[in-house]
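This document opens with one chain alone, in structure tokens, the form predicted on its own.
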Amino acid sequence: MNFHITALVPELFFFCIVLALMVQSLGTKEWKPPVERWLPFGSCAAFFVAITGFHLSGSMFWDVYKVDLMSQFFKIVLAFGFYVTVLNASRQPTLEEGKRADYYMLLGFSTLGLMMLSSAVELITIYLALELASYSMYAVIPLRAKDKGAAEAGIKYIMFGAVATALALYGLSYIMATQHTTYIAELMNKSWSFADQPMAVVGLSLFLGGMFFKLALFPFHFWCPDVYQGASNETAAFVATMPKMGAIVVLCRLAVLLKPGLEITTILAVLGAASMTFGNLSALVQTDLKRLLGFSSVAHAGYIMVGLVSGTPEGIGAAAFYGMAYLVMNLLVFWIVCRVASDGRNLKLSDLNGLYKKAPVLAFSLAAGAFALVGLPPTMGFMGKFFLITSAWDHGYNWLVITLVVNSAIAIYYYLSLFRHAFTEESEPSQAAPPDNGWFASAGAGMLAAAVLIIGMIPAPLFNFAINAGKTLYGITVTMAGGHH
């Protein structure tokens, strides 16, 4: 068994954090030091460890686990997402005091599973890593004091998750029976035409269904708005971003099997178009802010399909870059949601009225997040969509690119309604708690908004990283400073 411990430093560091959280969660009531005193520093250190490990490479555990540019790109994104999630949840008002260590431990386990998913290059390993990430989510979603909606959201997530898992396993059995291997590298050399291998195509479609559930792609999205609405604001921020990164990295790895013109590629393109259109049209009529963001995530899942169906390293790189942009943009908007709902309530659009007077930094940061999600320059959302469109054009799915552009125009209406409520509507006297306008809230919002704008204006370093990661999936040798691939 090949094993290189140095290539696993980011995962091992993260595992140590999760282990420390587990020990703390087992403590008695008399010994439970505040977890927020050390975890933000630990998660920040994990983020920097992930960055320093970007050049690591190696294949281990009988070649089912591969450390390459693609896995390291997503590990950096996941470590950043966990760091922001920890900061965001450190002031969660709807979490019981005795459950804080348990809460962070479950989030940590889920993130560790997603990191392992980033390096999994064999279908059974992908399934096991996905389950490790999912089981923690099943437990963490209902943790919202005594809110009945949270319990309902947890049950829905478990039920839909069980169906998606069953579909994925059923599809896996078809792939194993017809292609006689579960290694992605070997599956690349097999035929994926329906005329040659109909059962294999059906099996891969079902296996992909498990990933579509995590990504909330139409028609696997039914859980999404309800779970966002039922879970606490801080948990919804995690659910809306991190599991989707796991689904995107697996889809990027499996996209090397797809060639333009194949039946399964066309199915993905049609699902992408349907997801964009359904998500945007449904979001238009929402007044609950988290349901609006839930349906918008269905639309964004469709956008990512544009890059994946192109069948090129540039398309996969564009999908990976857009996934990262989606995580940062959503964490920014959810940060604002959590700070405005300082008592943990669900927000309506009208709750944003007059925000520019009560909390100007939050209002301007919300504007940056809304513009980025629409795809207006100079934000990273604009650059992400630009890369998706340019990478997919002239590869047989121009109609999908046009669908993306039309849907972006539809999305302007509801994203800019966030801006309209925050800046042009006057606030009305309300009994609700005022927004958290302290230095912590403003600093977090300001830094995330700055990231959205700076990466939008200088996207080249990260986009080149994503493109090189896409090239390695096609066996194209890429040399990076500090390592060789």
The other form holds:
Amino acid sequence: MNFHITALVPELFFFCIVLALMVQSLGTKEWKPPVERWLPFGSCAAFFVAITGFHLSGSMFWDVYKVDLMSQFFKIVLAFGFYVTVLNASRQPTLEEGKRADYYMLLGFSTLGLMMLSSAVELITIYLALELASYSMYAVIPLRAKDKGAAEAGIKYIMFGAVATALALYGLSYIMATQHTTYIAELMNKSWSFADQPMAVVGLSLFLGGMFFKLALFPFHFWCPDVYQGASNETAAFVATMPKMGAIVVLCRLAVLLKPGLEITTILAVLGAASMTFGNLSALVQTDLKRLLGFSSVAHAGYIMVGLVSGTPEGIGAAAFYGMAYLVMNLLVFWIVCRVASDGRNLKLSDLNGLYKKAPVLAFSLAAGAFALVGLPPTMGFMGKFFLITSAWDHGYNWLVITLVVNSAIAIYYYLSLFRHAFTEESEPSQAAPPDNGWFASAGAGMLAAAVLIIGMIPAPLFNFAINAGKTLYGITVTMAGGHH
Amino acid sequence: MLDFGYPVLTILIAFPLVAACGLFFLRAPQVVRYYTMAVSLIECLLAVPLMGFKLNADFQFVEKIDWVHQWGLQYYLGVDGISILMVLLTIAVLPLCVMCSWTYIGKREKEFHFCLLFMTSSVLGVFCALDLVLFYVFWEAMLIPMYLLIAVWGGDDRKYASLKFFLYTLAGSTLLLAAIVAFRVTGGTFSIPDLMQMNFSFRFQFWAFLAMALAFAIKVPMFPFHTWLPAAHVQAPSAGSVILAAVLLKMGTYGFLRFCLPLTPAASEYFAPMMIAISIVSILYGGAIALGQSDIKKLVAYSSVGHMGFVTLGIFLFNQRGVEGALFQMLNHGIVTGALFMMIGAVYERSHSREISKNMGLGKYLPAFMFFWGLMALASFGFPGTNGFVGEILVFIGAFQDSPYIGMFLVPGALLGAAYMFRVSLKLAWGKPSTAKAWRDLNAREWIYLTIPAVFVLWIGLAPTPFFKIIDPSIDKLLNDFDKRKVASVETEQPMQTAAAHVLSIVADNQ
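Form predicted on its own already given; the form predicted together with the partner chain follows:
Starting with the chain above, the whole complex follows.
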């Protein structure tokens, strides 16, 4: 067994943070641990450790665990996501005082599972990492004091999750039975045509189902709007972004099996198209903000499929880039949702009325986030979508690209309504708590909005990283100097 | 490759945007107005180096920097004879817009002027971009400020109008994005000058043309995609209407000239009869509907549909006179309709109504206003000696060159223009006075912002030669290339007889 401890620095650092949280969570109720005092700094450090680990590589534990560009890209994204969620949750109003350390510990465990997921290159390891990432979510989602919806959301997530996991495991058994291996590298060389290996194709489809559940891809998305709505705003921000990164990285790794024209690729494409259309059409009629974002995430899951079906390094790079973009944009929008609902209530669209007057920075950032999710330039959402459709065009899935484009046009309506309510509607006096307009709220929103805009205008460095990560999956050697050959 | 040693186009695009950020540090509305006025005047000064434009067909003031290397994206700017007039028009309109909203805008002044400056930046970007994706970025970026201009500072029905505007134009341009990606995949580059050298198969051109033309036709707007325009114009504040009429609509016709003709020549030729037919319908329909309006702003908005019909018609005639006329009409329409909208704003500030019946009798009480209105009305329907005449007569000549039948259809269009303009002008000037007695005639600010367009109306009308010198080389090159490459495309592949046959053949191929 080859083992390089140095290649695991990001995970190990993160593991230490989780351990520390665990120790704190064991403290009694009287001993109030000052989690929020140190965790933001700790998670910020974890983010920088992940960045410094971008060049690490290696293969270990009998080659089931691979540290490569793809995994490091996602670890950086995940560490960033965790940092932002920690900051976001630090003023969570619906969490009981004694449960704070437990809350962060569970989020931390889930993130650690996702980090391991991004390095797993063998199906059983993927399955295990996925479970590690999921179990803590099952516990976190119902943590919303005195809210019946939270329990419902928790049960829904567990039930759907259990079924999806069972399906994935069942599919895994088919793959093992027919292809006699669970290593993705070896599976790459096998046939995935339905004519040759019908069982294997069925098995892979079922296995992918487990990932689709995490990604909330149609028809595995039914938990998504309900869980977003039931969970507290801060938890929803985590559920809406981080597990999706885990699913995306696995799908990116499995996408090397997919060649355009194979049945399984077509299934992905069809699911992608259905997901976009269904998600967008359902989002059109939502008035609850989190439900709207839930259905929109179903649509975004469909967009990511566009990159995966092209069967090229560019496509995988585009999907990875879009995943990152989606994380940042969504965290931005959820940041504002959490700040506007300063008492932890669920927001209606009308709660955004007159936001430009009450909290101009939040309103401006919301505009940046909403327009990024639509895919309007000059935001990273536009660049992400642009890379996706460029990668998929002319690889046999032009219809999918057109579906994406038409769907973007549909999506404009409901994203614009976020903007519309914040900027053009006047608010009526109400009893609800006013938005949190402090420097912390504004600074966080402003930084994320700046990231959305700046990466939108200068996407080249990150995109080079993503595309090189895609190339490594195909075994193409890349120079780390960047894309300027 | 900088002609001037310093990046004049980048500065022109970036300056309003950077200056707009400075607005956030200002408080008093009056200070905001003076600041924006100063910014717009400095922007005019910054445009002075453009006077070094050489009278040839090359792209000039070119700037080229790698943007996303992996995908071949470039920050690539440049202007030729077709775009430079649009750039200058955009820059010239900005101070006029600031002036005409001086007292008109009474709330959220900061944001309003921010939107104006942001808009100017993005529109300039559209006319300067030589990379398809860069073009698209600017093309879309313009939507947000325009949406806000209508939705926040507009009339009573502003929400409906702004939403309609946004959805229409954005829905159209998403297909443009698909076309842009298709060009990259087929041609291997996003650079417009490079793509202009390539011959694409007819089948490719067919679809690319349709996708692009839809986006441009919505922007122009051509019948039947015009319904957003009257709503947007009527609800928008004066400055919004002025920008919309003067520059935004030009983006559509500019798109036809810059993309459809050079990149998809065979498909342009194939679809020309349809485009010409739609243009004629636009002219007649816009004129007829304008004739029946009781709201001055709606009248001018529908007249825009008609005028822009002349432009698209000129473009799809593919002859020198037609395209020259189209370009002139683009410029003229920007000046004249912009001025008309400013005057409607001025009269609205006095009467708080845009109904013709409530604004009558101005000839006696507001003679200076009526003088400018008369001049612009004459220019609008193409009276000899005004700029409108030069553009319209060129389109007429081009049309008759192409076919007498097309020319014949234009005659009633021109007559309609005269009819509705005379009707509204007569009523405004000599109708039974309403409350006009109490109004004051033009003030100094209004004099300034109406004199400038008036000078251009007469200059272009009486001595258009300098303008011809600027645009002619580019038009020559455009049409020469068009004729050559149209033939090349046809030789490489036999064009289909009908659209239906084309679709059927694709279905057959896929089976």
